[in-house]
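Starting off, we have a lone chain in the form predicted on its own, written out as structure tokens.
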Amino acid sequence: MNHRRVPDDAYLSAMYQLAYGRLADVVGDRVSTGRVLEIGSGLALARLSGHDWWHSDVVSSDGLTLQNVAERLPFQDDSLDALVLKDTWHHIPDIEGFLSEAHRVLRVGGVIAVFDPYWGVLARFVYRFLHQERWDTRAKGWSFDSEDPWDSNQALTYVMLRRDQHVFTARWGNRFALTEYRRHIGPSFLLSGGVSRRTAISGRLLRRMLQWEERRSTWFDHLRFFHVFGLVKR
């Protein structure tokens, strides 16, 4: 994926600003020490939206604060206010290992803020048949084998929070309170081609379409591609 094109593209820039803005909303006023870590931050594009977080990834790049895997975080117990994951959750091969580590490093009331693929009707079709990453709603478990940082299951939040909701509650409900927030970004994402397959459609036109989509109410959710949720440490 060529994330370097994001700042210069009107649509992609607006989409990233929207995503990071909603993640910041989830973090909200829970920040008491300013210790917020973004996991899987790539080129640290959150800074373009004015978010002064720490940035980490498994692959080295400019702008990172540290390089590490999500399942092993180099922080003391109860030391962080929030963990931010934009399009990262579905790339973590041992998601329960990450949740255990997140619970260790977050203070009580701290939050995991997640922006990840949603399972709307349109999104499920596109992710399954037209997207380069795997979409497997029939996966037997939540973990998967990974030999490359881009390995993933884009259906992971669906599998955990919708299909296996009772299992998630039984395993993690005593450690995290789940809050589902709004769904975001509709057909403009499909028309744009995304980051890796950007189409020739004007970014300014797509940005106006995105703005229109974001003004629609919940009836539009079946056409949306992403959602934002929070897991608050009990």
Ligand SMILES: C[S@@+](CC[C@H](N)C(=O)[O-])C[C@H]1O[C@@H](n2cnc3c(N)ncnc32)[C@H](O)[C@@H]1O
Second form
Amino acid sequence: MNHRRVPDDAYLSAMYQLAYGRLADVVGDRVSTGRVLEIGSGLALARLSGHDWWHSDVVSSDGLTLQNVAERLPFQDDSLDALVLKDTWHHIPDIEGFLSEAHRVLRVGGVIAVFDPYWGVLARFVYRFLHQERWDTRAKGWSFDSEDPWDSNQALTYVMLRRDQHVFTARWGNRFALTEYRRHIGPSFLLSGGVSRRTAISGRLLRRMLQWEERRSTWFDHLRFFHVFGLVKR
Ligand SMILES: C[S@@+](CC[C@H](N)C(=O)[O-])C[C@H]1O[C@@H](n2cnc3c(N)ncnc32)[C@H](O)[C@@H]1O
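With the form predicted on its own already on screen, would you show the form predicted in complex with the named molecule?
Below: every chain and molecule of the assembly, starting with the one above.
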């Protein structure tokens, strides 16, 4: 993965601005203590969008506040306002371990803000057949074996929130309320090749296409590649 190219690429940086902007919207005015932690920050590119959240990842890099796994957070009970995950949810091998830990460290009314792959018609095809990461909608459970932080199941939010929606509600519905459900970023993502396979198509052109896509209403959702949602601690 070459995330270092993001700041210099007109399209990728616009995509990041959009993603972190929407995540900040989900965090919104829930911030009372000022304690917001990003999980799986990678190179902490959220800083480019001006967010002064704490940044964490299981892999060390410059710009991180702490190095830790999502499933064990070094914070006291009820001590954080928000947890932010951009493209990280589907990499967490024990997602219910993370949800338990998130519920412990968030104060009541605090939120987990998530940006992750969506399951529209186009996205399903691309993630399944053209993307280097795994897309497994038939996974038996929600956890998976992981030998490397980049191991993933990109279909994990589909599996949990759509396929197993009733199970999710039964297990987690009394602890979290699902909010702020929106889809983003259309075919411009496919044409760009994404972060790891960036094509030669002009970043400025793709950025204009992205701006056009974001102005479309929900009829466009079946062509979108990502979604953003919040889980508010009850
Ligand atoms: C696709 S990258 C996203 C990085 C960054 N959020 C971005 O969008 O540029 C996923 C990140 O999740 C991290 N990660 C994977 N498993 C993790 C875990 N169990 N706990 C914390 N971070 C994890 C990886 O090291 C990686 O940096």
